[in-house]
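Have a look below at one chain only, the form predicted on its own, in structure tokens format.
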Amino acid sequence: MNKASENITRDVSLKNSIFRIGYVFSVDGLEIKIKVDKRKNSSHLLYKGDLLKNTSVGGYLKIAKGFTSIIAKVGGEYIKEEKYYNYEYKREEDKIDRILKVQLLGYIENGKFERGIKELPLIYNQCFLLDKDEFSIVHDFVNVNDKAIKIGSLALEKGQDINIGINSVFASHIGIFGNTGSGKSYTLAKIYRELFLKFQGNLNFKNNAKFFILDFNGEYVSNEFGNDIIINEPNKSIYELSTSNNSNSHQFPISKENINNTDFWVIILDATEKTQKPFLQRVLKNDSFFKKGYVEIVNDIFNDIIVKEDENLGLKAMTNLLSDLYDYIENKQDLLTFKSEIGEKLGTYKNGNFYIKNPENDKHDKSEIKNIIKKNINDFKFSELNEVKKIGLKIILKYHSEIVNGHSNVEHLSPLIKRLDKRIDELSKIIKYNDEEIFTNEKPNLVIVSLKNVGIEMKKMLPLLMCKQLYDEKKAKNENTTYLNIIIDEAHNILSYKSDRESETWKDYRLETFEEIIKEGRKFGVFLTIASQRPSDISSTIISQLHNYFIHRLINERDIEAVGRTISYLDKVSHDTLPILPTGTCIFAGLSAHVPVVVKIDTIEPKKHEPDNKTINLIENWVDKEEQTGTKIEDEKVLIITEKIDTDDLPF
């Protein structure tokens, strides 16, 4: 053997002797126990001048079985005292055996880590610490044919960067969970900023990849530096919606097909399945009813009231119709005057007849009554209505026509009409009819919709309508080259299955829609990214269909239980770590991660790209600037004095 070979052999022997920590002494199904060598119980080992961290709970080790290197993670450890202690041992502690309980993760083959169990270890198989190269292989989550972006570094191991594969992560459904202030919004912004930086200037990326962010709290629209969160403003479209009278608010484009869709209005008006939905179908599909014009329809309804001479209709039915028409009439004062006049001139019923009020006698003349009404109604001027207002008017006219003619029951439909005014008013402020798609090659491929100033009812309904429209459009095209990622921050607002403020029918429809997207969307290139502080509120079907997870600190027991129950990728150590994760640190687990890892997410630079989610600083807002400055100066004096003290002068 030449000298070079001798040196290699010596190095290998030295490395094996240092890195060897023990051997397998129990294999009970998948429960593996390892007995640690008595000389390897220290916290660190020295190898070629480097200080190596010894194995501990949460650490990794290698089990050598022939030419197969089985990788395991330490899930727990305990000690056992030998019953028959050999007093020839030089140290008392040597009679203690340290036992590790490990979980098998996978194996290294051809220089690559493969997750899963290829074969189980045998009793007395030797166990080793991972060297630097092996450790890097286990934490290399990027396939050969994939591209990588760096999101952070291992929180528990210095110097180990964590890269994620673009194809393996973004061609999947992603879940980002964590309590308020744990850093989940920051992580969301970070991973998508890195993605956009990677493909900045790439024309195929711009044309084939579309990203739609639903922002419930306005965190991704603007911060103290401007509107450049995630990426610079010119490279994205922002819709700041508002249901208040805000002249600066935007309107989101909804296609005419969707605006005239029955399901759209069933959602908006929270319509019941058996009575109100069929009524809405009649409104939207009975075009012949509205061909004669609005004025003529109102005339017909009044004439029907007069002809029927029904004591349950009369003046009350007339004034109710006029009240419902108020928002749709341009000459509102004429309507109010007419409403007042019919109350003065027309009586209700006397002896079954509708009559005109007269100080001297009661005169029953239907033709005269009709002329009075027709003259006033013909003066009505209906405003130029947008598509939303037009359908609102159609619903009102159809409702009154059916009630007067006995085709519908007031008790069934009146709750729908009571909801109509407010919903139509709010909806008109935040959407507009526009068949042009929000994503085209000429427009930015990132769209952010802020719902911060949208009323609570619309905040629950509008996201469903938007997502359904985007999904249906993508599904209809059925292209395998284009990509759509729907990103929902604070997803518990619309994916909760415990809401008591809505009917069961509406809740089922909402959840079924998103469950279809998450179960079937992959076939059409549609993926979901959901971020939430309450995973326990979200449908377990949706959480279980996610592929990759970034889990920040969770304190609520129900949230931790929900995550542990539905995410099979978490080991016990990672699961137990969830309540104590520092801010900005998360557990990355899923299909693209070989093993769950605790990652310290990198900072977003420059700060103008950070989301606007910082916690308010009470000292800055409550303490005068002069007092803050004075406190800082006093602190610096204390520090300087402390540094100048000579410890030799101290009396202890």
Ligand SMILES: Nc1ncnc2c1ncn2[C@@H]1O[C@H](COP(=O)(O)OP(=O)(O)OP(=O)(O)O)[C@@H](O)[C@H]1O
Second form
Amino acid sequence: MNKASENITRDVSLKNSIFRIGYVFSVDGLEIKIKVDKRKNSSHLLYKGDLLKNTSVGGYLKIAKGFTSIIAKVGGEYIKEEKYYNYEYKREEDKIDRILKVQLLGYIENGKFERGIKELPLIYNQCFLLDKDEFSIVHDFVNVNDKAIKIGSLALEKGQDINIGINSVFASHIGIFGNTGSGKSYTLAKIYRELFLKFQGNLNFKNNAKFFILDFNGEYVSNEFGNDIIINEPNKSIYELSTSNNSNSHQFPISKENINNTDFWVIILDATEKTQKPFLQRVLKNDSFFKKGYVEIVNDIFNDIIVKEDENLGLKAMTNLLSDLYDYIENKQDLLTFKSEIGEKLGTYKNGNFYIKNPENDKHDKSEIKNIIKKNINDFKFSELNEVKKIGLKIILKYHSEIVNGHSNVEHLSPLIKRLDKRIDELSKIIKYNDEEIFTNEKPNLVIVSLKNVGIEMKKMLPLLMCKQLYDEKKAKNENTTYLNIIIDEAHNILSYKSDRESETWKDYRLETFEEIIKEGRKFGVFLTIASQRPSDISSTIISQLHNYFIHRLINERDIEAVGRTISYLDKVSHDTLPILPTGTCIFAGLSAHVPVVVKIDTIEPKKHEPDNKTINLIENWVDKEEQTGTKIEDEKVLIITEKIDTDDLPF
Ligand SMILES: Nc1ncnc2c1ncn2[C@@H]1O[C@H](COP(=O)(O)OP(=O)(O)OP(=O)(O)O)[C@@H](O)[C@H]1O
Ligand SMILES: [Mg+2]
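Switch from the form predicted on its own to the form predicted together with the named molecule and print that structure.
Next comes the full complex, and the chain you just saw is listed first.
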């Protein structure tokens, strides 16, 4: 044996003797136990001048079985004391056997870590600590054909970067969970910022990848530095929607097809399945009814009321119709005058017939009444209506016509009409009817929609309509080169499984839509990223279909359970650390991580790209300015004094 190979052999055996920590002593199904060598019970080991951390719960081990290196994670440990004293023992602790319970994760083959179990260890297989290279291999989540972005570093092993594979993470559904203030929005912004930094310069990225962020709290619109959250302003489109009378707000384009779709209106008006939905269908599908023009329809309804001679209808039916038309008429004063005139001049006989109250004309003269009505109605000027309001008017006209003609029941439809005004008003503030697409190659490929100033009802409905529209458009195109990522922060707002306020139909429709995107979206290049503080509220079908998870601190038992139940990748140690994760640190687990890892997410630099989600600093806001500066001066004084003290002068 020459000198060089002698050295190598010596090196290898030295390493083996130092890195060896014990052997397998029990294999019970997948439960493997390892007995730690008595000399390896210290917390650190020395190897070539480096201090190595000895194995402990949460750490990794390599089990050598022939040429295969099986990688395992330590899940727990306990000690066993030998019953009979052996005089060879010099130290008390030698009596003790340390036993590790480990969980198999995968194996290293051809320098790559593969997840899964190929072989089970045998009793007496030797176990080693992982060296630096092996440790890196286990934490290398990026495939050969993939590209990497760095999101942070291993929380327990500072030097170890955590890179994620772009293909394996972004071509998947992502879940980001954690209690409020645990860092979800920050993590979300960080991973998308890194992605944009990597690809922003590529024309193909701009044309083929579209990102749509639904922002319930306006965290991604602007911060103290300006509008450059995630990426600089010119590279993204921001829609700030508002249902209050804010002239600066934007409107989101909804396609003609959608606006004439019954389901759209069923959602907006919370229509009931059995009676209100078919009514809306009749409104939207029955074009011939509206062909004659609005004035003519109003005239017809008045005529019908008179002809019917129905005591239940009478004056009330006329004045109700006029009240409902108020919003849609330009010459509102004329309408009001007409309404009071009807009240004064028209009355009903006991049998329901109309007559004119004027004593000179005290006859049962229907044609004259008709003339008065016709004259007034012909003077109506309907306002210039946007597409939403047009449908509102159609609903009103059809409703009154059906009620007067006995085709529908007031009790069934009136709740819908009561909701109509407010919803139409809010909706026409936040959407525009337009076949314009929000994503074209000329426009930025990141769209942020802020729903911060949108009323509570629309906040629930609009996201669903927008997501459905985007998904359906993408599905219809059926191209597999383009990509759409729908990113929803605070997703419990629309994905919650429980909500007492909403009807069953609406809930089903809502969950079905998102469940379809989760289940089928991949085929059409549509992916979801959802962030939420209440995973237990979100339908388990949705949570369990996510592929990759960033799980921040979770304290509530039910949330931990919801995550634990659906994410089988989580081992016990990771699961148990969930309640104590610091802000900005999360467990990254899922298809693209070989092993769940605790990652300290890197900061977003510069700060102008951070989401606007600072936790309020009470001291800064409550203490008066003078006092604050005063404290500072005091502190500085103390510092200076301590620096000057010379220890030799001290009396002790
Ligand atoms: N990786 C990180 N590095 C530095 N600061 C962070 C990090 N993650 C979060 N923070 C800070 O922690 C605070 C809370 O983070 P964030 O708003 O992202 O929490 P959240 O989980 O989204 O909360 P909520 O559920 O209320 O929206 C913020 O001030 C943020 O700047
Ligand atoms: Mg947040």
